[in-house]
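Only one chain is given next, in structure tokens, and it is the form predicted alone.
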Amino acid sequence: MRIIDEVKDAKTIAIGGHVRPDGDCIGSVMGLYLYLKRVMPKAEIDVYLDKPADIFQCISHIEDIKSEFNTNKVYDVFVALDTTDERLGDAEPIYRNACKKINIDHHISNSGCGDVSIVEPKRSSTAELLYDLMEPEMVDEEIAKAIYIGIAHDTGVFRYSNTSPRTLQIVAELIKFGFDFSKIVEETFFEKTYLQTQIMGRAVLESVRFMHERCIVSMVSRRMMEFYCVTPKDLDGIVNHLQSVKGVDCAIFMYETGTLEYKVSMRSNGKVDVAAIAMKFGGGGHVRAAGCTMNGTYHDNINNLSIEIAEQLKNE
């Protein structure tokens, strides 16, 4: 199928993705917006999401995001992209009034929430599985681009398993565009300000190794943060420097967000299914990438995650 098939009767559109945006997630939703403004230039379009990262600035049009959200209106069609409805925040609302729903997704954990769902498991990011569904030749630069982006971010530049020869094949598609990729995943991927260096440094520092050092766990405080002066999204990356650790089979990174409230990341060479134990606790995502929201002291959290994380690892 053809995504504009599913819109191109639709007068009023949105778009949007989940709460705290990853590269993913932005570079699909901004790659659709674009996408849709060119084929269907008379159709209002609006994208809701929270405020990306500064370093997503080079993706066109993005101060078009709005991030402060219209919950009254009633749109034809609504698009969610890399996530399920619950994790839109508070464009959830706005999602459940519009006529028709659409769900374009690639975690395991999502079922389909929409009038359509489209959700592939066995692709490498959400972008790549929107890139399929749009019409080749109404492809320009700047959509690719935002392509690009979501795809590199999800495959850990093409790095992880989840990159395979299709997602290679749309790269390859992509970059005859001629695009700086290069630069692009420099800036968006793995440049860090300064700030960001310290609070990373701080967490591999305080970063603890348990079960036989087969994992690893860190968190940061909310205190921590003030001290810092940084915010969630600085603290982009933390979770995969500990994975990257010899012997580590899972890595957990948490940071506060409220009291008794944490935020959990894990990330997996494949012995550990991390979306298995997110989904045990409200969360999602991959095999190797995934992460909840956890009520609890640090301490208890950790537990409860080791318990799960100690049976798969007993079953292996």
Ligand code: AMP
Second form
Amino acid sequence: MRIIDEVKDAKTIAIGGHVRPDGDCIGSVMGLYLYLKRVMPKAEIDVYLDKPADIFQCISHIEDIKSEFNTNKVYDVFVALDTTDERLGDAEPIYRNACKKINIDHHISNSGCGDVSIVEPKRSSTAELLYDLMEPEMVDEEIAKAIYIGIAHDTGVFRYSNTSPRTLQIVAELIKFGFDFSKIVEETFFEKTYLQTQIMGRAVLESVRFMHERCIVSMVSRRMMEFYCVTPKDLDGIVNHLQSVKGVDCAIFMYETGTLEYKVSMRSNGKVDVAAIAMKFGGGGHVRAAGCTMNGTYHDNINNLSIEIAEQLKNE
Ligand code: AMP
Ligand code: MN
Ligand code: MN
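Could you output the structure for the form predicted together with this ligand, given that the previous block was the form predicted alone?
Entire complex below, previous chain first.
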């Protein structure tokens, strides 16, 4: 299937992704935007997404993203990328009103929410899947760069087990365009500001292991975020850092989003299916990386998650 076959008759197209967009979401949304602008120059194309972190300024036309969602506009097509409709945030009503809904995603927790749904959980990233829906000869350097960022971010720079031979074949095709991929991964993935490094250090310092040291958890409160002058975007990478501790099967990181409300991120080495746990609490994701929002105290949330983890490890 080619994406163009599904959108070619549309005069107005909207593209969106999930709230708190990550590299894959931003790379996919921008990759598709740049691609459709190129192959359908007459179509009117809008992008709806929460404001991306500044590191993504390297993506061409990122300033075209609309982060004001107050519109009654009815689009011929809406393409929702890297998410289900529930996680589109304020763009959800625009999606619902669109004449044709297309959903492209790689989350195992997504059962498809479009008139056309392409959900492939084996794909490393939505960006990888999207590339295979494009006509390669219509991909240019700027599109390639956006897709590359998406794949690099969701594979932890081609390290995680979701990296397949196809992932690397695509990456090989993309880097032929000659952009400075090394600089891109350094600046968008590895480089941290001093304050981001400090709060990461604090979260690691205050982490606690439990369940015979097979699990690790840490939390950042709103007060801590204020103290270090950081926002949730600055907390990316902390959970992965916790997961890299030797002997840990499951890492949990939470940050406070409101009174008795936490955004929870989980990572696993495969022994624990964190997507299944996140889904029990209304979230989702992948077997080795998933998330949800939980209400209750920090300790209650750990207890509730522990019960689920223990249940899975018991069956080992
Ligand atoms: P995070 O811990 O936020 O980095 O998310 C890990 C993975 O789970 C990513 O692929 C997210 O897109 C996905 N994810 C996180 N939170 C949710 C949620 N509430 N619902 C569905 N998927 C989620
Ligand atoms: Mn994502
Ligand atoms: Mn993704």
